[in-house]
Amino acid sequence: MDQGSDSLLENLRRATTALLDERRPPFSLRPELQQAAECLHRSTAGSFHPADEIDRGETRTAHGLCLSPTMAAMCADDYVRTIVFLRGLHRAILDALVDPPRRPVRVLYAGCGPLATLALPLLSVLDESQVRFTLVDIHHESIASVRTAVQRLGVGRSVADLVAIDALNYRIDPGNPPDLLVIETMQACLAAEPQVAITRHLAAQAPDAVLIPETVRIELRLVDPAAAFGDADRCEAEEERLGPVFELSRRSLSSFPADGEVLSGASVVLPDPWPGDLQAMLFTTIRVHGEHHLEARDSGLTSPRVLALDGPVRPGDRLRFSYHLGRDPQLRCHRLEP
């Protein structure tokens, strides 16, 4: 590692240390996240900054949409999400280190993108005696980019492997399973991207691995539509929560069928009479690890979505939710007969 790379690593370490300081709220750390992201961009020597055609290179698979390398790099701009995921993963690694056997924690990171945004910053503050990452992405350009960054930052001893493959085709070595599974290939309400499919595929091969995120939960709420995307305190004061309708976690995985394209969610009865002018909307909440979580409106991953139903929502309706896998994965809702 030359002097320039040494300076780059030190700058990344300084920014990452600030991001991991839990005394500082994530929303106050946008400049530090931008500094870390700039270090990652410089270390890759690639060109993944925003361009006119940010979707060029995206891949549509049998299991959902895989973002283009440029779009994947831009996900770091959702800075509260990135900081909360970094803190949760960092805490999970430290938690795993206290349990025997006392060896480096093995982390499998599926969908790492061209910046390995949830790995490289942590490798600036953790060494090879603490953690070893296996980095997987469907795009060869992304893996080539990460390989360049690993070399320039001098953190190769903390990287077990770099693999360009669809995560749905990745096979875990049963003799060397990961301790942590990091999968962040999602949008709000688990739409479009293959988060559910990848989680089910990899978690089945590593039943003892800790999932990052631990839980993704989708709730149905009745909210004031004028406040739903604005003042969170006002919206929460005027909303009525009807309960979770779908969850992705270790617990829910155990209840899903081993195969099949439809996963059962919950049933919900809408109130009658209807409470004022409230609208039915879906909210995503994410527990990354321990106390590190993203609530509704904290991130693009947790922005509200209007409930889609065949026809108008009616007081007293009984709704049934199910998650449909395949090329266009999404949570669906249908009305049950009275």
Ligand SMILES: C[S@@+](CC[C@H](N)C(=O)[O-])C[C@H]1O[C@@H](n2cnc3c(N)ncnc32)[C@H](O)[C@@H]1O
Contents of the next structure:
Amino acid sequence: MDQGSDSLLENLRRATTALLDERRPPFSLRPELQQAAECLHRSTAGSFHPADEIDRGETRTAHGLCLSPTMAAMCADDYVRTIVFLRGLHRAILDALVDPPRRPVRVLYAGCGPLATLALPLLSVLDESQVRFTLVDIHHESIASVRTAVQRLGVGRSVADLVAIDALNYRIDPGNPPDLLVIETMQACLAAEPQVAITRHLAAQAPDAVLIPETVRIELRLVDPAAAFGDADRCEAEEERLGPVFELSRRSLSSFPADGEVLSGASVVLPDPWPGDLQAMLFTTIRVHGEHHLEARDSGLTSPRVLALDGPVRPGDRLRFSYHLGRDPQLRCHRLEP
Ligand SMILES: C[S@@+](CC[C@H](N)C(=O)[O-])C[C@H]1O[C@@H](n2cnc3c(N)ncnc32)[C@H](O)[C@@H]1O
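Switching from the form predicted alone: structure of the form predicted in complex with the named molecule?
Entire complex below, previous chain first.
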């Protein structure tokens, strides 16, 4: 590690220490997140060039859309998301360290992108006696970029492996299973990207691993649409919660069929009469680990979406939700006959 790498690691450590300081609300830490992201970009030493066409290099597989390396790097800018994931994963590593392991905690991170945004900052504050990451991404360009960054930062002893592979083809060594499984290949409402498929595939091979995120829940609420994207207090006042309609967690995975393409969600009856001018919307909430969670308006991943039905939403409708895996994974809703 040369002099420049030394100060790069030190700068990343300083920024990460601030990001992990739980006395500071994530919303107040944008400058520190930008400093960390700048260190990550510099650590790739030009082996990763963000493209002008940000979707150049994306891959469509039988399990969904894999964001391009440029867009994956841009996810860091969804800064409250990034900070809450870093805090949740950091806490999960510390928790696992005092659990039976008494050895470095093994983390499998699927979909790490070109900056390994949820790993490299933590490697600036944890050492190889505490954690060992296996980093996986479908894009060779991303893995090459992370390889350079790991070398440049001098954190190679905390990296067990770097693998360019579709995570749906990744086989976990049963003799060396991860303690933690980190997967962030998602959008709001678990649309388009293969979060559900990857989680199901990897969680089945590592039944004791803690999932990060722990739970992704989609809820149906009736809200004033103006307030849903604006003032939080007003939104609380105006909304009516109709309950969770789909969840991705250890608990829900155990209830899904091992290889089915359609996963059952909940059924919901809409109120009759309809309350005022409220609109049916889907809200995603993400519990990363313990108390670290993301609510609506915290992140692009939890941005509310209008409920899509074939035809208008009517008072008294009975709705059935199901999650469809495949090329265009998505939560679907259909009306049951009265
Ligand atoms: C939404 S980006 C997130 C990047 C990074 N994990 C973060 O949180 O900032 C998703 C990443 O997952 C990768 N990815 C998506 N599907 C994948 C798959 N089936 N196998 C491996 N990597 C995948 C994409 O290439 C991309 O780098």
